[in-house]
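Coming up is one lone chain in structure tokens, specifically the form predicted on its own.
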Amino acid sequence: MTAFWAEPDFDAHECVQLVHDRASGLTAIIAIHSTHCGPAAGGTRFWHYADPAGAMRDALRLSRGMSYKNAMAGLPMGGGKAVILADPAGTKTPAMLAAFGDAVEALGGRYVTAEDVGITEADMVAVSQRTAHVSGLPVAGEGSAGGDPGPFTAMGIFLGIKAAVRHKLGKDSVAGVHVALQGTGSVGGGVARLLAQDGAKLTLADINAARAAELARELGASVAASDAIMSTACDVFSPNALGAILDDEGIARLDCAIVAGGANNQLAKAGHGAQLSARGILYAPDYVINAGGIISVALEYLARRAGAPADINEVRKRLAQIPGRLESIWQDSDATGTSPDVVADRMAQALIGRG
């Protein structure tokens, strides 16, 4: 594996820690990009990587994205991310989660973890037995924020899609708007249900074809093969699976007016945002539109530290600000000819003291 400081995605990260616990079999990477705005907050990803370099690349890119996401959401949190390297069978044991919790605790509050791909609410409960620097824990009562961040992420994406449809297509409703969704898990499935409630026409795809088919039956949607969804003729392409899909080939395949979804790091490289703009496709910067989950878990964590429950109304208030934030990015982009991803990056970099 290349030294992490030689990786193209190393961006003056404050800390990159490789964790290995022989007794439990845990191998993990914890990357802290910035604590300029507060403790670095970002979820833990549990994933099998054929090449360990892919794990490092994910940790670096995702932690930087969390710095930008938290800053743009107005949260007093920095950016970090953890990646647990799973074996091919996806073995996850209580001992591994305990060892990971110990690693988070050893950072003394510089990093606050939560759920991400492959990690459940129950896993976070297990981690919380070893460290207080964890969020996304179960909460009691409808008036409290916290728990599974997926529904909050989905709501923010839904609101962002509506804003994109309004900006690009001039429509105040998604009724009849054709949205092709890639990924029907916790987030993508939540987005699909919200869109269906508002009358959108849906085409769904997932590497788990059975899951996509089941959701399609529930919502009266169409299904596409996972390798064909990006070529589907639609108004909105909504990527809600893994990132780096918007590369030269992927962008060339798109047949849509808007890209707006929850996947992190959708653009494979710098310059791909400009390629989308050159094709006349409106792009919703991923770390702006998908901030709903971190808004929920960050407010949950901060409230717990203060000895009070997080207010669900405050979460909803901050979710409602996502469309306006996107609109300001698009207006700047329209006025300057700069692609939305670059506009958003510059805003975020200024907020974390790296402008």
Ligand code: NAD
Second form
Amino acid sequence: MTAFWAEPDFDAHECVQLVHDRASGLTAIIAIHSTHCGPAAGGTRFWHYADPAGAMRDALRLSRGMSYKNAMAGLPMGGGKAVILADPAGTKTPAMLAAFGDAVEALGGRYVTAEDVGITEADMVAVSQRTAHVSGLPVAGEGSAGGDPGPFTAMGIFLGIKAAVRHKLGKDSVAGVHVALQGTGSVGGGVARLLAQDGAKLTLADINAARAAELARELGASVAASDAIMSTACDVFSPNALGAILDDEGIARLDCAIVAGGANNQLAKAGHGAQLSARGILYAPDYVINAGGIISVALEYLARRAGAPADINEVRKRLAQIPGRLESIWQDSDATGTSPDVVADRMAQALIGRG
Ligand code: NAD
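With the form predicted on its own in hand, show me what the form predicted together with this ligand looks like.
Starting with the chain above, the whole complex follows.
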């Protein structure tokens, strides 16, 4: 046990709940990193892990990331995350989601859940039958706040990429800027559409090659093989798939001026941010640029608790603050020679009382 608490990824989590429901077969981890700023908010990931240690590592790293993300977005929420350990076939049943809802409810509001990779809006509706501490539920009408966080995340990333292009390349528009985009799912697909509308040149890749090809056809973009996208010569590499891609080998392969995308935990280890800086690559800290979804999810949750609809204008106002937050991190980084990830971590740690 001592060894577990000494693990770097544990990072003084307030609570780590191991969940097993024999009847449904649900196995899950709910990690609550910090409730300093409010109830711990963060989505649920449904994923098949090669081993349970990998699931624990993911839960802990994602949960800490949520503490930092929510604090930096100025939300009155702490940070937490859940992972449901899927079998190799990805079996997901109503009974499992019900048992997961019961586990969230048992935490009495200390943890608020929503969608993440592998979890749909319909799954969250199922979870909401068993707990009130859930968000990302369907909302009425186009342009309403709340619901699937993907489009809000994508909008924040789009604004963040424009800020990075301004800071690094001195351009006020992404027209003609070449973006190589990894992952064309909910977030990556949304980012690609917004960039295409503004005239960016796009190269897309996904391990689901048909998905990337279909989007490329829609947007008039090029496609690259998923193992070639990181070495594509471009202005911006935008990771929107899974984390830990920026390791020694990944960073050495990059041929870009900027890394800015929505995937959580892009840096494999502390120190990889400094490697990007040493290569002259501007990095947009992941939990700052991808906060759009949690902004919507948190405001939806808080509004529902208050018995009112979430205010779309408030969501938009907070999304519009993402570029300024990134710019202040980059300015601090430029002035101090400290890499942007470390600057952001220090700001976030101060906000959650762990400076
Ligand atoms: P998604 O499941 O809709 O899409 C992910 C896509 O990435 C899929 O199309 C998948 O085939 C592809 N992919 C997986 N591994 C790949 C690889 N090695 N190379 C290329 N493509 C690969 O998930 P999403 O909701 O779009 O989330 C994407 C990332 O953004 C995740 O890291 C997630 O944690 C993060 N994120 C999502 C949100 C949100 O609102 N959905 C918010 C913040 C962060």
